[in-house]
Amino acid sequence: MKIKLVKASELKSEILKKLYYENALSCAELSVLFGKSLPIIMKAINELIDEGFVVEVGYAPSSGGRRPLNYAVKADAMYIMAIAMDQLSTRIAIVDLCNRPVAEVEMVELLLNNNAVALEKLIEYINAYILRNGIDKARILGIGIGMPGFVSAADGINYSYLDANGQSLNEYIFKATGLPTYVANDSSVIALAEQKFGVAKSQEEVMVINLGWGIGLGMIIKGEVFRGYDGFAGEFSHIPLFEDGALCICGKQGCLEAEASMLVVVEKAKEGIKQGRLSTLQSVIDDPLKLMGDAIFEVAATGDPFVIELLSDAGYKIGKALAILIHIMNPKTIVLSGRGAKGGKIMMAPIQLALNKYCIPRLAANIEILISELGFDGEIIGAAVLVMENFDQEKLIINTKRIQMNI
């Protein structure tokens, strides 16, 4: 079990998110993982049930002697706002702190690119959204957004979509709506999802694709997303595989995005059939580009042999990217996540069958590609993490007085 230093100021907040990541855990457990006596934890636990935070939710099993007690978050003590966009529509939810949604999560349709009003608009939605379902701000810890494009977490600031004029996303929001707002890259924020409550969970070293409209990339490694110098580490969807390519949005020629992307992958369904290839997508051939993307994954399931093979196709183009990433990073698991999660049995197959083609066999050999159980929730739920992971002492303090105001 990994020790975790922490200064005694901070040990209740980081006792807090301990128990939000692993749902219960007991006295002595928590005085294991973060090198202090018992009647250290002991008091700050008593302080955080005192205060509302935490609860008792019965004995563990017992190893011989007395069994100990377990003590996890109470859920409804705080709220938070986990936001997950992409290019063509946002999905908002408020989450106790068990990630549960206490309001049904609404979808909006929100274009990012070439639209100077998407950041007003994402802000109304957010702010009716609260007014709708009659939460209390005050009971909100924060909002956690997830979005695509070149985003600086650092900064707050996305140089692709949501202009603010130059200024943090993260205090343009927040002064809009009263709440503390972070913003980070969709697919890191699907990292965190997969590493904290996914497939992935508690692993050191795994890359996690977000298979969505574009490619994704989200890096764990050493237990810490990587974002590299600037923050956009992880743009796996713009590695340059095929000479004489498609144009892909970014303006260069071959990229993965361009030859393997769900909206390639759509596009080409559309087309096809068209040319006459026969496929129940018929139908839906003329619905927007969101639903015939959902319906892809709906007919797949029933074995249409024209999906099948659009979507084995991508897989293999994939795969020849997965080994590139596999020769750089030789990571331990890779994990499959985001909205084409749900296609991740049938690109299995031909991702395997593209890295016995391009990846070295001693660099591959102990690899573990996993599909993500998470699947589309891991925006949602990474979102709700990234609140949680800028949690401290400081904003501890704060909700507690939030909350005895409240009783």
Given for the second form:
There are 2 protein chains.
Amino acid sequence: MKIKLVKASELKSEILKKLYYENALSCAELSVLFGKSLPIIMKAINELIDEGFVVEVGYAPSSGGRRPLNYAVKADAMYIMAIAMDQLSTRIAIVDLCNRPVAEVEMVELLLNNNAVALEKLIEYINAYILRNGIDKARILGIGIGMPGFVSAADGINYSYLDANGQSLNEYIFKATGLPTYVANDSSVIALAEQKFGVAKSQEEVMVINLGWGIGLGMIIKGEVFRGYDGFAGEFSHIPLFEDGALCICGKQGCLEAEASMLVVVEKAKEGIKQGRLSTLQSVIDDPLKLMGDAIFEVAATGDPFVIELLSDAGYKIGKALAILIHIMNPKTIVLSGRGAKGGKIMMAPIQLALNKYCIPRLAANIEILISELGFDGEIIGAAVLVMENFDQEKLIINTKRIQMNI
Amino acid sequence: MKIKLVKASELKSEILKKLYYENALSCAELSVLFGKSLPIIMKAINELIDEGFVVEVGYAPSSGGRRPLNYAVKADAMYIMAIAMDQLSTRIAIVDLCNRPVAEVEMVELLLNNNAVALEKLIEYINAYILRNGIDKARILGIGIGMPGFVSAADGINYSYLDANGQSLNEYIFKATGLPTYVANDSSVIALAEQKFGVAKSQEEVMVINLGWGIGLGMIIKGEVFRGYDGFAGEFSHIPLFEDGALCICGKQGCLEAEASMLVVVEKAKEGIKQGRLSTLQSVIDDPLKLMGDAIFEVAATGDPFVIELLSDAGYKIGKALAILIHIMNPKTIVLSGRGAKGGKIMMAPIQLALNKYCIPRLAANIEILISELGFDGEIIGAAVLVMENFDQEKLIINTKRIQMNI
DNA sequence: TAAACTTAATAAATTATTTTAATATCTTCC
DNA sequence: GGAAGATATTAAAATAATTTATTAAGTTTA
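Show the other one: the form predicted together with another copy of the chain, since we just had the form predicted alone.
Every component of the complex follows; first up is the chain already shown.
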């Protein structure tokens, strides 16, 4: 791993971040990682221990000499509120610094589209959740929120949903809850999760496909989320892919989303069954969208031919889009993630088929397509990561005071 | 501009690079740029002056206090050999540290396709050019080469042309010339030129389209060329864009290159004229490809309807491809560069038309499409930049010795 | 099984960097 | 046009970081 240059004044918070991501590291390892001398690292670590952020966690195996003493974050030094939204529902969790929930993860219905009170509802949920679980707000480092739409993480504005009269959602929710808040596009948040704690762990260049009601793309470039100039990079759903394709909600024709998203698969399934196609999906045909989505993958796993046909068709089209992405970005790894990752195994073959057809062989040859193991938890974990990504020395100092007051 | 963290041991070479890119800077500016204290910067600058790399270049205008003393690279401290190749011909130049040629830029015919002796020819040209112009090899910092094909700049290998039995071209040419050599894909080299000395100067996120016999893409991300995992990123020519398009040399159908490259425009022009279309291009219809390419833009500038029709058609298709790029990368700036940049003005309208049709308005709204001013010189300048990008403390020390021996 | 070799942690000495203060030079505002 | 404020440079003092040496603790090999 490349050494990461940091300013001396940011060393301690950077070490804490690293320990959060890497679980446990020795001083020697940290020394190499940051390109700083051992005494400096030891001083920082000892201070972090004194301040209550870090603990010793025993010795690592020797690599031919004295065994190194490993350090890790103190899991309950701080908590993080992680929120994962989609168009239909919102999940809320509070996790510790090992990403373990310290209160039960809850899901609430929260329609984003044409819902003027969605933001107020969200804030209500947040405050109620904290209160109900009896968690001290002072212990919570911040709130990370992954949400669909055109989100500028830099400005804290979602241009599609949750309007706060043009104000920053980060500011608005901070004022309403007292907790530092960071919003970001759901796909970028999922990409964060996959790179820090998922199948793409520690990789510097990864493309993460968020298979959901739309089709999102979170990009990790040079080890960081790439957001583009306005923060809208990775708008994969609406690339013009098919000459005379289905009409998309965006008003255009031939968008990837309109041909291959989970929404389309569900709709095609309903329509097909109505027209007499046989499928075990028949029993849930009148269920709401969300349940139907879950059912698709259950039924696919049992080998239902109609559903597999639908998923294969979607997979092939996604594969064509991936071919374009590969030509432009030449990634090493592509991760299929999001709630649709469950169908990844079935889609793998048609995706590969499409790559064979649409990719220059040299580019497709070494590509590694992985299926997320975080699955549905990805967005929650990513939302927590989002808070830690914004952790800095200033917040370290604030929280040091808090811990010292408590003890 | 964001401060650039550098290791203390690399400060001097980084300062020199910065001065090369920015022409002239004061110590105070450098201090801010690198986040280092003034005494450190002054020490480094004074050493660089003593070593013969830097000179004082007078005072900058005051901004309300004592006028700062500006420093610049000593233009003839070192020379750089810059080589720009395309499939048909190769240009060679030697430039000083102000990118001014110190010997006449020469162009030689050098077919890359199916030419087993192309590499040997290239080396011959290099050595002959240096000899003919009587330039001391010890004065030349290195050779930068932009070339078409699948080029891995990291490995120094071009997988399409100029095979050195799988060896690194960097190594091979170094052995044959005694000069450190760096090869890279032509489009990435042009992107470097545009970002350092062109219309995209100092921008951190830029997409540079190389309009030539193919259609290349050089990406600047976080201020650096993005090359992807294998180094093949930006393979824009062969993205699958049209359902049943023309057959491409790559064997696939519907590639952008097969529909909109300069090669296609020239061929369509020839064919059209043969079939009776009226055009002032008629007089050069039997000229070789290269001349025909130049003629296209000359004729277009006079308002030739047929040629404008052809360029518009190509522009519209390029616009569709740009729409995809914009959806994925959300850049602030797109630069039309390469030898085809001459036609940029004519293509601008159809490109915008395509963006209106294929882009989500929010993404297309703020996009800035610029036409290169470096034009045909872009690849030469970029090749020189390529050498400076690889300049480090080690090379600084080597060249210090050289200068001291000479003086 | 002990000697030789590694690696880790700690302390002391050296080196490097930044901060502070002082001086020089220029602009702008009475 | 001179005084006050701003910026740049230089020198000295204070601070911080790294290097080197030392001790501790483990592995490998003869």
